[in-house]
Structure formats: C-alpha cells, structure tokens
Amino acid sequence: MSRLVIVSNRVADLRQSQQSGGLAVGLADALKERGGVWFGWSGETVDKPTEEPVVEQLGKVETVSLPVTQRDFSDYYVGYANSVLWPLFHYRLDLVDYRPAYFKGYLRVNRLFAKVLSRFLEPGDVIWAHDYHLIPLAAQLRKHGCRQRIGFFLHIPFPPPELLAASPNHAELVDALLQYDLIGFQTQTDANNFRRYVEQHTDAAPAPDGSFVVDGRSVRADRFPIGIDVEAFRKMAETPQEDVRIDTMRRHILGRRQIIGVDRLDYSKGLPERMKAFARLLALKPELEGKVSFLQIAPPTREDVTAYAQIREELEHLTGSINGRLADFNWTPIRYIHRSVPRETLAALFRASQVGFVTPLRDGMNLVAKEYVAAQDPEDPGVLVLSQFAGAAEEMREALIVNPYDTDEMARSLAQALEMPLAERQERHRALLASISRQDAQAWMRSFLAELERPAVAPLPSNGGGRVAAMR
C-alpha cells in the first residue's frame, strides 16, 4: 500500500485522541494505517523566511510543519486566501478585496511549501492536498520533478464561470487545478461549474470517460460529498454534560422548545437573515412567545478581515434589538454565544434542540446539518431546516429545504418544524440518518483515494496540449 501524504493549510495534532472534527480524525486514521506525512503551515509567524520545518515522528506518520513570515501570512492567508478566494468562491464579489501583492504572496507560499515538501516525498507516494489555500501546490510540485499521483479536494463551493472570471487570476487558478490528477468537489453543482469553465475557457480536450486531457495527462474532476463519523457523534450526543442536562430539564419543565444554529462567524452563513426569520416567526405566531427560543453559537474566525468585524457588529445589534423588544423577565428569545464550544457539548445541545436551523447563503457541504441529524433521538427526533444553497441539500432532501434569502419562507418552515407530528418527524429522520450513514467520513475518504489511485486510461491525443500557464 502506498504511503499517503496529506497537505493542508494547518497540520492536525495527531497526539490528541479527539480532533476538532471527524474529518481530521478520518485522515489521521488513514495516515496511521498506511504511513506517510502530514504537511502544512505550523500556525506560527517568524521574522525571516525559513525552509527548515518542525518534524515529528509519531509511529508511522511524520508531521512536517513550517512557519511563514508575517508578510506571507498577510498576503497569502489573510489576503489572497480569505479576502479574495473565500468571498469569490462563496459568490460574494462585493466583498472581494483584490490586490496584486496578495496573489504574489499566495504563489510565494505555495512555492515554498512545494520546495520543502518535495524533500520528504518518496516515489510511490500518493499526495492529497486540501482546500483553496493550496490550489497552486501541484503546479509547484511538478516543477520539482514530482511525478506522483496528486489529488485535490475543495471543501468550499466552486463558483460558476461567469463569477470566477471576475478574478484577474482566474485562468491561472484553473490552469493550476489542471496540474492535479484528480479534483474533488462537494456537490454536482460545483463539479459542473468547474467543467463548464474548463470547456469554455481552456483548450483541455474532453475524453470519452469524462476526464480532460492536459499535456498528454488525464485529469479527472468529480463530486465526492464529505461526511461525518455518524456513530461517534451519536454516542457523544447521548452523554450530555451536567450543564446541558440541567438546561434541558428546565426547558422541559417550562414547556419550552429550542431552535439551534451552530456556525463560524462568517458572512456566508446567513446569520443575520436567520435571526430576522426567528423574529418573523414570533410575529406570525405570537402564541410562541415565551415558548420557544433560538440558540445561535458562532465562534470567532478570521478576525483580521474587515468583513468579519462588520458581521459581528450586525449580529450583536440584531440580538440586542430583538431581545430588547420581545424578552420577558424569565424568557430571552435569542441566546447568542460568540465563542468556541466543545464538540461534545454541541452534540448534546443538538440532541436537546427540537429544530436544527442550518441556512447558509452558500456553503460547500455544511457538516452541522449532518451532525444535527446524527445527534437526534430516533424515538423523538428534531427537524432539520436546511438552506437550498448548502451542499448538504443535494443529499438531505427530507429536511425542510428553504431559501435563506426569503425571511417569510424560513419563518413558516420553522413553524412547520415546531408543529410537525411525531410520525412525520420519525420518517424524515430515518431517511436522513440512512443517507448520512451511507455517505460518512470513511466512505468519502475511501472513494476519493480509490479514484486517485485508479490507473488512468491512456488519454486521447490533446489538441495542442491544452492551455496550462506557468505559475511564476
């Protein structure tokens, strides 16, 4: 079995028994089984550039982490990755802050990563790069003579060609993606957007098997919907901590129900729209006042980016306004928590909530939707209200699917969820649980690696080799 080389923006701590999420656990388990390397940024900044990483040997796995300079952090991470690619790929052209120095820094860091990583590679390795921070990595590795199979998985959406073309570097980004052997997307929509761009804007030749021929190489792109460890999350949810148990008992005694949302504080998550929908629910159904509350947990993220400070201010204003208008001395309509909450606590909170409110404006997959379903008591399950623009909506059709831009529709769906008969709730939950159990984290990982390691069919001659620009 070939060694596996995982490359991500940050290196997971493999010494911890519980990672921050099931994805890190799944990848770590695959590495421990096959042996290999996990490479990425250490999370630290230094004064001067360095090519000397910190290397740790943990059984059959090497972790290789490299610091970057403050300038590189500003240009590569805060700048191009999170001020250009993140809003662009989430269809928010109005928030793109493009500067030429950002793209130069983005390439500079990927060039550095490729140079350092190439020293740790062996001929039979299989390399798997993750997410939008590392789009140019394969192109840079090829320059160092890397001929190993290299796969890439994009965890966020991929925009339509018409939106992607708004970026001054769109051609270089797609040319870089075409240096991978396999490109994975969360949804069929994302895969189709990529294919449309390649067909309309490049000379890559389509092959009969659905791949593209680029410089005599076969490049495949497909949908690989990511999942969670369903059983592990279910067990977590069944053992609530004392504070969650007490809060649940209190609400039960008072006859109150809870709607829950859990998201990073990000403008793509539709948090202001969600709060407005909850307020609209109370306006449409005044009899629910004092009987239902909305708990929104939104841990901080990317606070160096101006747009995030603005969304935080908006949420705090909305929370104060709605609570000030509607709260009673023993009932607070919205509870807003702006800090990280342990994963085992989240699992118990999901199980104790009658409605899961997951309404991003645009999302790659959104594993919160799957975690909410996994946490439910099958005998008395809650109801998932899910945005049509979450990647999870492609699979989870038994949820109440809503348009996150339509406040009234979301409010009506919340009312429907709260009023839904037990038999219907059980039927929907059974179908959703079966779906997320089939497409869990292990199935995602196995299917991607099997496709990456599958021998490519000899490609047809390409028309001139395709347009693949050198990324300098």
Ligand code: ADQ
Contents of the next structure:
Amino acid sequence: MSRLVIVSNRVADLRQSQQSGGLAVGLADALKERGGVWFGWSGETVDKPTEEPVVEQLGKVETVSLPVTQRDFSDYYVGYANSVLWPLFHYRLDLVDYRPAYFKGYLRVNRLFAKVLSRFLEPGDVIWAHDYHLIPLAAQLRKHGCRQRIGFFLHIPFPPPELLAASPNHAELVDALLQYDLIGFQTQTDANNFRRYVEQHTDAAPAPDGSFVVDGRSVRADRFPIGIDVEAFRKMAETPQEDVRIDTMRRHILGRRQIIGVDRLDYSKGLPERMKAFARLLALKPELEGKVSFLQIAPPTREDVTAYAQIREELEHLTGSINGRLADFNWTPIRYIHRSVPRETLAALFRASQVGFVTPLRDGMNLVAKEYVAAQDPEDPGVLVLSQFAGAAEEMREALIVNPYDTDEMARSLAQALEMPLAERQERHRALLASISRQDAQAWMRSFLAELERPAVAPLPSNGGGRVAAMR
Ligand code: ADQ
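Please give the other form, namely the form predicted together with the named molecule, since only the form predicted on its own has been shown so far.
Following is the full complex, with the preceding chain placed first.
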C-alpha cells in the first residue's frame, strides 16, 4: 500500500488526535496504518523566513511543520484565506476584503510549503491536501517535479460560478484546482457549482465518465460527504461528567427543556438569526417562558479579522437585550458561553438537550448536526432543527429542515420539535442515525482515497492546453 501524505493548514497533534474529533482521528489512523507524512504550518510565526521544518517521528509517521513569517501570517492566513476565500466561498461577497498583497502572500506560502514538502516525498506516495488554504499546492508541487497522485478536499462550500467570478483571482484558483487529480466536495451542490464553472469558464473537456481532460490528464471532481466517528461520540455522550449530570437533573426536576447550539463564533453560522428565532418562539408561545432555555456555546475564532469582532458584539448585545427583557430571578432564557468546552462535556450536553439547533447561513457540512444525532438516547431522542444551507441537509432529510433567514419558520419548527411525540422522535432519529453511520469518518476517508488511487483511463486526448485565458 502506498504511503499517505496529508497536507493541511495545521498539523494535528497525533498524540492528542482523540481530542480533536473525527477528522483528525480518522486521518491519523490511516497514516499510522500506511505510514507517511503529515505536513503543514506549525501555528508559529518567526521574524525571518525559514525552510527548516520541525520534524517529529511517531512510528511510521513523520509530522513536518513549518513556521511562517508574521507578514505571511497576515497575508496568507488572516488575509487571503480568512478575509477573502472564507467569505467568498460562503457566498458573502459583502465581507470579502480583497487586497492584491493577500493573494501574493497566499501564493508565496503555498510555494514555500511545496518546496519544503517535496524534500519529504517518495515516488509511490499518495498526497491528500485539505481545504481552502492550499488550493495552489498541487500546481506548485508539480513545478518541483512531483508526479505522484494528488487529491484535494474542500471542507467549505464551493460557490456558484456567478459569485466566484466576482473574485479577481477566480481563473487562477480554478486553474490551480485543475492541477489536482481528484477534487472532493462536501455536497452535490458544491460539485455541480464547480462543474458549471469549469464548463463555462475553461476549455477543459468533459469526458463520458464525468471527469475532465486537462492537458491530457484526467481530473475528477466528486462529492464525498464528510462524517464523524459515530460510535466514539455516542460512548462519550453516555458517560456525563458530574456538572452536566447535576445541571440535567435540576432541569428535569423543574420540568425545563433545553435547546442547544454549538459553533465556532463565525458569521457563517447564523447565530444572531438563531437567537432572534428563540425570542420569537417565546413570543409565539408565552406558556414556554420559564420552561425552556437556549444554551449557545460559541468559542472565539479568528479574532484578527474585523468581521469576527463585529459578530461577537452583536451576539453579546442580543443576548443581553433578550435576557434583560425576559429573564426571571430563577430563569435565564439564553445561556451564552463564549469559550471552548471539552468534547466529552459537549457530547453529554447534546444528549441532555431536547433540541439541537443547527442553523448556519451556509456551511460545508456541519459536523455538530451529526454529533447531536450520535449523542442521543435512541429510547428518548431529541430533535434536530437543521438549516437547509448546511451541507448536512443533503443527507439528513429526517431533521426539521428550516430556512435560517426565516425567523418565523425557525420559531415554529422549534415549537414543533418541543411538542413532537415520542414515536415520531424515535423514527426520525433512527433514520438519521442510520444515515450518519453509513457515511461516517472512515467511509469518507476510504471512498476518497480509493477514488484517488483508481488509475485513470489512458491515453487521454489533449484538450489543447487547459484554460484559454481569453475565455475569462
Ligand atoms: P467548522 O466550520 O469548524 O468546520 P463543524 O463542522 O461544525 O464546523 O465542526 C466544528 C467542530 O468543532 C465540531 O466537531 C464541534 O463539536 C467542535 N466545536 C464547536 N464548538 C466547540 C466548543 N465550544 N468547544 C469544543 N469543540 C467545539 C469546517 C467546515 C464545516 C465542515 C468541517 C469538516 O466549515 O462545514 O463540516 O470543516 O469538514
């Protein structure tokens, strides 16, 4: 079996991978089995650029991590990745902060990563790059003579071509993607958006098997919905810690129910809309006052980006005003926790909550939706209220699917979830559990790697040289 080379913005700590959840665990297991390398940014910044990474050997696996300069951190990470690509790919053109220096920095870091990584590659390796930070990596690796198969998985959505075309670099981005052998997306919508872009803006020739022919190479693009380690998460949920147990018992005695939301504090997650919908629920059903509360856990992320500071302020204001208006001396409608929580605690909190409220405005997949389902007691499960714009909604049809921009509909769905009879809850949960178990973290990884390693049908006719720049 070929060695596996994983490349991601940050290298997971392989000794702690259980802590980081399904993705890191799944990939770490595959690496340990096949041997290989995990390469990425060390998370540190240095004054002078360096091509000397920190290398650690753990059995058959090497982790190779490289610091970047403060300027690269600003241009590549805070700038192009998180102030341009993240909003653009989440359909938020209004939040894109485009600056030419950012794109230059993005290419510079990808060039550096490719140069350093190429020293660690062996001829038979299979390379798998992850996410929007690394779109140009394959093109740069090819410049270093890399002929190995290289796959790419996009964890976030891929926007429709009409939106992508608003970016000054759309052509470069898609040209770079077409240097991979396999491009994986979370959903059919994303794969279709990509396909439409390629058909409309490049001269890559579509082949009968659904792939494209680019410079005589076959490039495949498909949907590989990511999953979680269902069993591991269920086990975690079954053994609540003392504080969660006491909190649950207290609510039980008082006859109170809990709606839960867990997200990184990000504008794509629809948090203000969610709080407004909860307030609308209480206006719609005043009898629920004192009987139901909303627990939102949202740790800070990317605080260097202005849009994140704004969303934080908005949420604090909303929580304060809703609680100020409705709270009683023995009941707080919204409990808002602005920090990270251990995964075991999260799992137990999911199990102890009657509604999982997962309403991003746009999300690649959303693993919280899957974790909420995995954590439930099948005898007395809670109900998942899920945004139609989360990638997860493509598979999780038995959730209550809502439009996160429609406050009234979300409030009505919360009411429906709280009133849902046991038999219906069990039936929906059974179907959801079956679906997330079928498409779990292992299945995701195996199907991607099997497709990446499947040989191309050769020889391929040339399309005469990839993109025709004049077609832009
Ligand atoms: P994220 O945007 O980070 O991931 P998500 O899929 O929900 O979104 O994963 C978040 C993970 O962090 C979950 O495992 C969750 O339990 C954990 N988490 C969230 N809040 C936490 C807290 N307070 N404390 C501890 N852990 C917390 C990106 C894409 C998603 C895609 C994933 C995987 O944006 O769409 O599903 O990658 O591909």
